[in-house]
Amino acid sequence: MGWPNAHATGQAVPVIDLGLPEELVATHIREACTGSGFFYVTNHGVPQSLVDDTFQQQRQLFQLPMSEKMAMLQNENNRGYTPFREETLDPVHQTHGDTKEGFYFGREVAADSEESKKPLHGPNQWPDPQRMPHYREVTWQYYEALYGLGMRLLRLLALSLGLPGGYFAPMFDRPMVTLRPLHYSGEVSDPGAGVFGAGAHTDYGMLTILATDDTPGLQIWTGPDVASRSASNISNANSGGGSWGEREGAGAGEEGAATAGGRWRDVEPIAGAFIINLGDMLERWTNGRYRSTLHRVINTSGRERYSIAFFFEPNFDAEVAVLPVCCGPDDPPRYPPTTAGQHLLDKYAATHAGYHGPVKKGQEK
């Protein structure tokens, strides 16, 4: 199977219409995944009214008094509230944590179930229903709608790789699916001083489905060397010294701020579309052919920003090993096998000051 180069589409972040014939959509996804690793989807089947209602509920959630939010503080199951500056996505170049707060909601797992013994599994922490009577219902309707979209995208990803459409489905029958509402403060970013809405990073898992309000801020790293800016090379991406912002200078918030053969490019909000990006696990599975691309959030407007990320990850015990269709005698596997759960545990521990999730009983190694 031939693989297009990183700029085959001619567009950094293409818009893919999921209403087109499936074979054609799979081809477009393949081009996007071997290019920037980001794309928009339209005609995705999620009602706009549900998206709007969900954003309204998240705004109300973040407006709760700090004492009520702290009562839901992130626990060992990675469920709950993360305060401003708690997460540091680029610890090498940030002088303090991201200027955002957030929540984690995952698949509901009963506390007394066998599955709850696994790390990252357990019940959610929900706001007081007397304070927010519709929050859980609306948020869970959105969660289920995005889960359906995620399964549809899994099928298209498999087809794009020349695999049967249901190839990944058995690895997602009890997935680590996480809904993460985020609220960015109005603090203006200063890359030269190490201040970011969200530091430069790649996502950890399979894929992310992102909804945003109309405030810009998301940027991706693109350019001739986009592959060298992928997940496996984050720590070396700035080997010339100085932070990303210092190397970019005053134009950090502008599209086309070029440095080191590449550039930060704005990913503007598009009404009615979701932004899709690939994570490190999919890059491992495809032997680096599909890109987990470096991205960040920069505030240049002084406005608050809301977004909702939906992280779609495999079962905790799913093995992540290079796919046979993505390697061969002349292209051996570049990544050793791992499991989805251990991969995520390592990532959370490295970036969240508030996450100290232990290995649960029966899962010791």
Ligand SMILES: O=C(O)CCC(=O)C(=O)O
The other form holds:
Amino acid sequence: MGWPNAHATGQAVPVIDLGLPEELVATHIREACTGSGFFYVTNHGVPQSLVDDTFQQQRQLFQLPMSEKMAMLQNENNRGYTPFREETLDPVHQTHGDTKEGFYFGREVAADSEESKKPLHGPNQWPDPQRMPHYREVTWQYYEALYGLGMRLLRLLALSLGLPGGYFAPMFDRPMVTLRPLHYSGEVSDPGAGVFGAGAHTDYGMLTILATDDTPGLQIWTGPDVASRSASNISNANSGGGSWGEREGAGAGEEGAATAGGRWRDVEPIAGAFIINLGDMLERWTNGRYRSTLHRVINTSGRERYSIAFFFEPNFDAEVAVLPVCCGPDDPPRYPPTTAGQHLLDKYAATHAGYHGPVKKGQEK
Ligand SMILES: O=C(O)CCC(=O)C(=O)O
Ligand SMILES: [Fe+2]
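What would the structure be for the form predicted together with the named molecule, given that what you showed me was the form predicted alone?
The next block holds the full complex; its first chain is the one shown before.
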């Protein structure tokens, strides 16, 4: 199997039917992953009624009084509430934090378990069951359904790389899965003035399964140099004023127009489909062949927007090192090995004002 020469090819966000034969799906996934790094999936097996019920529960959760949400504030295990403007995904280009609030829920890890001694592991913070009697049950059902879909995509990704279908599975037997309901305020974004629903960023992990309501807002950066601005280079862009920021300036006021060889492209909601995108860890594993694409959320309508992100990340200790099938004498590894846990800890600390890193047994202040 060959690799495309230039990342400028295949910028579309394809719709992939998971009901087709597995080999064909793997081929479609490979094309999408070397193209825009984003694709939709249909025929995914998650009942629409469950998706609808889950959205309904999230709307109610965000409607709780602020004091109740603040009582569940994000903790050192990255579980809990993140208020409006608390997160700044793109510190160089934002004048204030994202115009969204959110909750993080992870895999449920008992407080007295051995595993809870690891950073980013612990019990969830659930809303009061008397206030929200169905919240936990419905949200957990959704979590489990998306976990199943994540495992299926993991297999398809392995096949798409010419690896055995079970290749990644051992690195996902204690995964750092994070469900993140998001609520964007009605504040209209102003990219030229540094106001965004969610600032431009790449996702940190393996893959993201996103459900949105019918309000548009998600955009991906497509351009010939998109790969060079994602993943590891985003931190360079942040500290050094990345070239894409200059393009943003050039494009201000003409959103969506081509600017200096690249453009922001809308990823419109498609009813019944999930949006899948790849994160930095998969980009590292594949030596940049699969792309962790820069994306952002802008509000052009003045309407509130709800989405639910499901971040499917490897075990804390999983080593993320370039795969032998993705490098060779002419193409040596471009990324040093890291671990999934360290990568996530660094990213959370860099973007969340309220996240101060792990405090584990023996380290309490
Ligand atoms: O809300 C969305 O459409 C995207 C959210 C997102 O990119 C993220 O949470 O990483
Ligand atoms: Fe994202």
